[in-house]
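Heads up, the chain below is alone and in the form predicted on its own; it's given as structure tokens.
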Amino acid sequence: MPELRLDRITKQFKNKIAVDNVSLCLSEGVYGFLGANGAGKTTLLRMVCGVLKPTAGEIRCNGTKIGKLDGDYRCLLGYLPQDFGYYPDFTARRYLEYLAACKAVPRDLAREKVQEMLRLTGLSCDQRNKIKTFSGGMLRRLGIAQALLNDPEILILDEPTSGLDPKERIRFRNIISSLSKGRIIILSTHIVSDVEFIADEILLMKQGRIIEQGTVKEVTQNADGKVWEYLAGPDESLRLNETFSVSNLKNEGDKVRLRIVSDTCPCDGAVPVRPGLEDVYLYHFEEVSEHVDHLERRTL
């Protein structure tokens, strides 16, 4: 089982620092990277995959720089980028057989491995259908199937559930959870529920830096005293919603129950409540612009 060490990794594009001095040690388990679009998550993952070279710092696998491992390191990797490429006129089976050949999966094992991945992702009945007929959820499942063809010990997933409906997202999370034994799985997303129930460790990334790291319990405990509930009238609820970060708002008769994220008590009568991961996300990222970092996109 591999160990990944990132030592002061930095990536700069002209005058933009996309990843800023990140150091991590990753071993078996599921790591959920949370951050707004443009936080540097994709750039960091592409460096871990060896697609991009760091401007500074180094990445080691089991003590050896990944550049020196070269092909041996790629054999350990499975990667699902946010927008993975496929041939629309290929059937699912033909596509996976082609990629198995590209990944140097032995021919006598490739057919068996393709069928195993089709069963795992629920695509066996659709394996003879052309990919261009697939729904968004089926495409994402095909993406995880191709990432697993070489039985990787390091699985990297970038925004894997983007655009999926709730049922498909739950199915995808269950697949990932079932694969976590004996692997490093890095799941990068801005959808909190994608990692809340399956991640062993949460890493919050903002402006290229890891600003917080720990289990869900540890990360939410750090937000104790920053989440409040208050029952307000309609006019007051509008004012509070404009003044503070509100993570939830629910009508209760002629009143409105607000869940407010604030360093201090937002108003008389507000009571502190136990924070959740969505509250933590809102606390750190509410002011972050949702635009996509074009410097990162140019590298895709």
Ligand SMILES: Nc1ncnc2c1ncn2[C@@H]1O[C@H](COP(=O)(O)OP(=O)(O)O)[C@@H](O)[C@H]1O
Second form
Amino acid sequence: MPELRLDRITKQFKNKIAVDNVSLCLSEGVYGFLGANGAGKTTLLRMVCGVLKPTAGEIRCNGTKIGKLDGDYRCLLGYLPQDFGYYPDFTARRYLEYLAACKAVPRDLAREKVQEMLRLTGLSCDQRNKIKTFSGGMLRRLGIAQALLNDPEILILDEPTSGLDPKERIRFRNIISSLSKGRIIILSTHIVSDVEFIADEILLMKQGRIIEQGTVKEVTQNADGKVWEYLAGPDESLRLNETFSVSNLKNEGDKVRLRIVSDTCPCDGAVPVRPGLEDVYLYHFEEVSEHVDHLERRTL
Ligand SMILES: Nc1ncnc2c1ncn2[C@@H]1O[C@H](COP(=O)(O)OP(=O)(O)O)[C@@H](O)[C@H]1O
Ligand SMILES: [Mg+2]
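Alright, leaving the form predicted on its own aside, put up the form predicted together with the ligand.
Okay, now the whole complex, with that chain kicking things off.
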């Protein structure tokens, strides 16, 4: 069973500190790195993969620096980068067979492994089709299939669900859950629901730092007393919406039920409710417009 230790990892690009003094210990389980765009997730994951050198700090796998392990470390690793490149004119099968060869998977084993991964990711029927005909969801599944070819003990997936529709998202989550035994799975996302149900541990990342870490239960418990519900009239609702972070709005007759994230009671009559991970996200990243878009869509 692998163990990864990050010891005071920092990455600086010119005068930008992308990852700031991060220390972590990861063993078997699914770790969900959650943060807004620019939080430093990709930079951190690239360092864990060994494709980017930290400015300071060390990463050790089972006690040895990953630079020293070199090829041995790569054998343990499966990586789906955020901007994954495909060969559009390859068929899915040829592409996976090609990558299996690149990863030095023995030839007779490779055929079998490719078929197994196609099955696992639901692409068996499409294996003879060219990749350029694939949907976004199929491409992402192919990305996972390639990351798994060498049966990695450490699987790193950077924004694996970007561009997927809700059904594909669920399918993807189920694939990840089915893989978690005996592995370290690290996945990054800015979408709360992607990690809420499958991550054993949530790591909230902001400005290069891990600002919260724990199970969903632990992380949400930290926000106890900061989430409120209130049934407001239309004018009142408008005013509260402008003043506070509102994580949900629901029309109820001529009134609006507001879910408000605030350190203190937002108004007379507001009652504290149990926080969810979305509330915690909003508490830390209220300036994120994508989240607001998401809320607006939900309330329509
Ligand atoms: N190669 C690079 N050169 C300069 N700045 C970079 C580079 N890569 C990332 N950054 C900066 O580091 C910060 C973190 O980026 P990134 O790790 O991509 O965040 P995330 O994946 O959470 O969106 C951003 O401000 C980004 O602009
Ligand atoms: Mg990123």
